[in-house]
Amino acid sequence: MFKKEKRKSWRSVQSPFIFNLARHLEAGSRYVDERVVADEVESNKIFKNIENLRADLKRSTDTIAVEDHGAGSRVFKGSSRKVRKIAKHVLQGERVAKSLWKVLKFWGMDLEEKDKRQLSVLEMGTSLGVTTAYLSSAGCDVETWEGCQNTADFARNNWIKLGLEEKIVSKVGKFEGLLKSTKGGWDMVFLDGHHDGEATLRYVEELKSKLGKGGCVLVDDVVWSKGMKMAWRQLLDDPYWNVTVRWRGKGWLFHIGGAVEQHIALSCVFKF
């Protein structure tokens, strides 16, 4: 626990906004918006295809020559990395990916009712493209950034297998340069590609002016290292992010006008 945070289960959250986030992340289907449940039933085929792809990747004999601009790896040594090890140790798990799908589907449905547009998502860190596929299948406009061309190409081939290649915009380059060259406007940014505390703080600061109105940032691995823990503490102390939720090693950052400052560490149950 960090000093500012209060640990709560999804059931005990008082704020309607955070409650809706928490129940779609952690609650079983009986507590999820009925529209999301209905769409989940219809989406089970694409989920099955994505998970079949994940299983294939875990059995793959391919290797990727990776150009790593991030904080390095605790799993890999050198630039040649086995796809099956990436699939096993690096990718977001099925339950996490489906939880993100539920949240984005819920937000997207409400957004379409108000603004008649799709939710816009940026993923900073493509890897093998499995989480990207879940984000796209939630009906979002998805842009994904990857520092390594070989990895981006491999992910693109995976989207082709899933029939999603036309729905995903992929860019290759260093995050700093890509951030400075874009106008942004995203509803959510998933920062999942450079697990370094100082770099994370720089990216999040830059994203303040790149998010769309009401947009949020989801930072992966906020307790992964001493540097990431330090960065998360600083983000909790930044008055701009007046609502934060820590969930399964990830941190949600929200700037909500008029909201009472809240910092929650969500107790996790995963009773799907």
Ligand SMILES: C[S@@+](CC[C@H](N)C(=O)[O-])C[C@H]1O[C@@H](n2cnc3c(N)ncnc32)[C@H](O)[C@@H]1O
Given for the second form:
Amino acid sequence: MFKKEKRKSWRSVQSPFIFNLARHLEAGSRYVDERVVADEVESNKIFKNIENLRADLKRSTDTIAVEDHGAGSRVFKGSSRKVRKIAKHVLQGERVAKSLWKVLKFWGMDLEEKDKRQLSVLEMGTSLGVTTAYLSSAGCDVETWEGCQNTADFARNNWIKLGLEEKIVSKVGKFEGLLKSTKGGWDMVFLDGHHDGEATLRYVEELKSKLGKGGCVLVDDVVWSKGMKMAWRQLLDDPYWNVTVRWRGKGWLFHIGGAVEQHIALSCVFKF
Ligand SMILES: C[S@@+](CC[C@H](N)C(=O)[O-])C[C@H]1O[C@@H](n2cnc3c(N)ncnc32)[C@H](O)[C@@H]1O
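Since the one above is the form predicted alone, can you give the form predicted in complex with the named molecule too?
Time for the whole complex; same chain goes first.
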């Protein structure tokens, strides 16, 4: 018997921890922590630069010879991929990236004085580096992994254009190998590549020992395929992940000591 998620809007979430997550993901500015709103205004210039870059990528005539270590694609055939198609179909959109930025900002600001530090974030799946740029501009230490050297080189070039290249650690290799060699300590891992159910379960299992205290995993595309849906159900059934939040086709996994077990499917407010 698989565990069921409770559908809730961000407003109806009772647990303060999940409420704070949910409102930064879904609520309008007037319901978001005011320090985050102030920083969002200050960060407008970098957001504009990132979105201008995204627009350029969507018009680009470049191609990348890719090495695909993922679960295949519904959009691409062959190994030569048009950058404009990658930009249109593969990357997280602006709204999702900004929601992640807000959550990370809030978590960073909400740390107790004695725990104050830059949050460390791992993105598994760099692609053109657009979401990486948002994660980095949230003031986090960001490391990002990509299996395809040409794609990683392309992303680095994008960070140079944004002036972010010094801040981002980029590693090239397959997730499996990189996971074995990382010491970890991540506050958040965004698993945004290799959307295959069995591979996802293996990576998430490995990540349990690689998260810092209170760290979490965000898995992309948990309803993308039959295999991914099955993987998500198995993750819900794993007692280790006592708090889960499904949001816009992605799943947040938390292991929170002393928390009441909760599995929430967050209703979406905005059309993204
Ligand atoms: C969906 S894209 C990432 C999008 C990016 N996070 C963004 O929103 O801007 C997934 C990337 O993961 C890489 N990838 C997929 N499976 C991989 C694996 N097993 N090891 C390493 N990289 C992988 C692909 O080459 C692809 O560029």
